[in-house]
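Below, in structure tokens: the form predicted on its own, a single chain.
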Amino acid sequence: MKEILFRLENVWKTYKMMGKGIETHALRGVSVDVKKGEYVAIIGPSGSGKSTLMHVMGCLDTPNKGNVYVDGKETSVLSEDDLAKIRRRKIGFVFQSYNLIQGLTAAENVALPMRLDGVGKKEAIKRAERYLLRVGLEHRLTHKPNQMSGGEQQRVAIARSLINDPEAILGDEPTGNLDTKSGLSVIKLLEELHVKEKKTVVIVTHDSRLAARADREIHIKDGNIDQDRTNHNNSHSH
């Protein structure tokens, strides 16, 4: 049996509206579990409630009701902390966005988790500087994100989002702001991720083509899991 990494047991989600009184339902009771060294691709339209699904998980948020376990610790009980530990040390974060720090260089950025965990400079660019060579981007090393193209800019968030060598990878939307052709190398880089180095990898997306690309899809639909299926036909795996 694997081990089971991420688990939600009906979880709840609710977001009220300013001022309004109104209240949203994101999440509504959902119970998912997503073992160790599993591919798998969150999927729904908009709204849906796919990313504050992959926000629970990855402990950005937390739930009204319900309980979340990662790695069997049930992070309700954690402190901020503990919780900043696991987000930095267990999971690696790639969002539609790439949330680069316009100011610093390619290795800075990919660096920065490090120096966050109180590793110095040198050593910690040293490190960033082998994450872009794994990412394809030993030219790009000293480049600020508005000398890249979103492509690359994307690489260079998934480098940072494993230099701390974290067992899991969470991708929000990765490839919503990329072209076709980039999109398809970010994704087979996390593919060569999971398949190479065993990570867990949990994407959202509202693409079907890239979700059949995953082991296990899980369709989202008005805050209630709708299917959740394994893909047997991957070209990818093993």
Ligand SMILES: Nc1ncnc2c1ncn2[C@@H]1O[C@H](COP(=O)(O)OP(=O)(O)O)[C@@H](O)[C@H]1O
The other form holds:
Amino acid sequence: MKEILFRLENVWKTYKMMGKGIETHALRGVSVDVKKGEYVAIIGPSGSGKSTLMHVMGCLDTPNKGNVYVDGKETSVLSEDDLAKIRRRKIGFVFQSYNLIQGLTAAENVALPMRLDGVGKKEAIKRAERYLLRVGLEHRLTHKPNQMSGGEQQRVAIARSLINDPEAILGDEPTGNLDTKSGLSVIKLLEELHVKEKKTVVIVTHDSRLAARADREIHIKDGNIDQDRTNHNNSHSH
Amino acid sequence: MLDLAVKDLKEHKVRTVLTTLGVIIAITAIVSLGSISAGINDMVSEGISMVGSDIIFVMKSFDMSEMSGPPTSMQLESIKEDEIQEISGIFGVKRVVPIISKMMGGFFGEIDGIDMNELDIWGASDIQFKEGYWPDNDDEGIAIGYPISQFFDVGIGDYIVLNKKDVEVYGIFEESSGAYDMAAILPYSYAEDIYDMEGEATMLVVEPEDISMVEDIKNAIEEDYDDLDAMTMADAMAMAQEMTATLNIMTFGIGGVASLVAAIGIIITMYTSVLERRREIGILKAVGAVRWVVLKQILEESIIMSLFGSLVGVGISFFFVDMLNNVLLGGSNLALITPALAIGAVSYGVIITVIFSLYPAWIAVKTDPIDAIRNG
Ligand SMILES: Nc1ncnc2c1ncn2[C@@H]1O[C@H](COP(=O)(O)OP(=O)(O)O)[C@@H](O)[C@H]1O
Ligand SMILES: [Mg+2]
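Previous: the form predicted on its own; requested now: the form predicted in complex with the ligand:
Whole complex next, starting from this chain.
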């Protein structure tokens, strides 16, 4: 049996609306385990709580109730800076809107998490260039985000998510802003990382065809897990 | 550290320049004003060490309320010959040197007629000459401070006009002769002629037999003569301190207001910058920046502006002070930018900026990454 990377126990996330006492429950007591090396798709309608689930899993957000364990460690006892360290070292995020820093070049953007980890500029940039080569962007090293296509920007974001050699890559609708072709190549890149480098890959999507490519589909509805099923006979399974 | 601060400053040139300008103005105001106090302090302590601490100056007292016309037209009444004689007779007095002292028209200087054999009583005998020499007691000549020669553009053998009479320049003091930069000294007997003050004086310099008698002599003079004021060097020092204290209050006042304006500029700029960089800050946090790194991003930006602004402010102050000393005061050292003043001003500029940037920086640290990077 494989080690568990993310464990959520009865996780609640509630947003209080300003002014009136209206509460939105984005997550209503979710419990789920993600094992190391798994390729998981989180699927569900808009507003069902997919992003929130991924944020809580990735220590970007903290639950109001329940426990989150990353690599066996309970996160509720960790400081804000400790959580930042987990995001920096164990997790790589890929967002729908890429979230690159506009003023920085592709290589500088990719180098960022490494520099935040205290590595010098030269070394980090060298490593960043290797990862840009890895995602097929060796010709875009000194380009700024606004000089690149959406697909290219998302590849830069993937290179950035990889630079500190994290355990897992969490992608929140990583193909949401892309056309079918570049979307598919981004998904294939993530799948390659899963197969070749045994990365844990968690993707949020509302596209059932994309979800079907994963080893496991977690269906979310109204802040709860509606269905959790394993896709056998999948080409990516090992 | 991440080059983001420099990029942000470059990206918003106008805002950066305006904010930095606020810092420059504040620091320039503080350093320029502060340099005058520093210069006066320096001049007074130098003057006292030159003159010695044991002499007493005696002048006619004057009542501000009786003064008419502008201060430049103010003429002190003179001390008459018989009074000079009587003061010489006070117990403990070693010698009394009468001086005819006048304001110099058109220049911030002083003309002193004194017996050339008594110059030592206030240390003037130690003055070094750049050119020429002292006039003798029976000469019709004058020795002047270098700034005065520059101001009136005169050399040895040229004439300056005192009370409508031409007076030949015999000597020019070495540059930076302290208080004597602003002095023109001529024989007492010649001053008597020029100002028509036979046997009179505007000021007496009284030397006691012993320093312990200074206070007694001062008290004796003030008790016997209602119309005379006696000032010891301790009094002079206190006066100078009062003056520099006033200047310091001015420096703090004007500098404080300028600092406040600059600080508001910094807060607004940094706050705007934090709002604009909200997404960038969110990304930094999402990919694992700890709070200190986020704080540093913002402080770095404000420190660059304030350090640059403060250094430029000090530079401009050097220029101002140079103008004040050389153009307005003809080469004196009245205003002085000491290293302590320069370093103090730069540190002040940076520290105050950091303090005022803490609030915007705190907003940055508190930014919720999810909120900041939300799609759209
Ligand atoms: N910051 C917030 N404040 C209030 N409500 C929020 C906030 N973030 C998310 N929600 C609400 O929580 C629910 C789940 O949101 P989200 O996880 O983004 O859904 P999904 O990613 O599945 O579209 C939605 O109803 C959304 O409106
Ligand atoms: Mg979402």
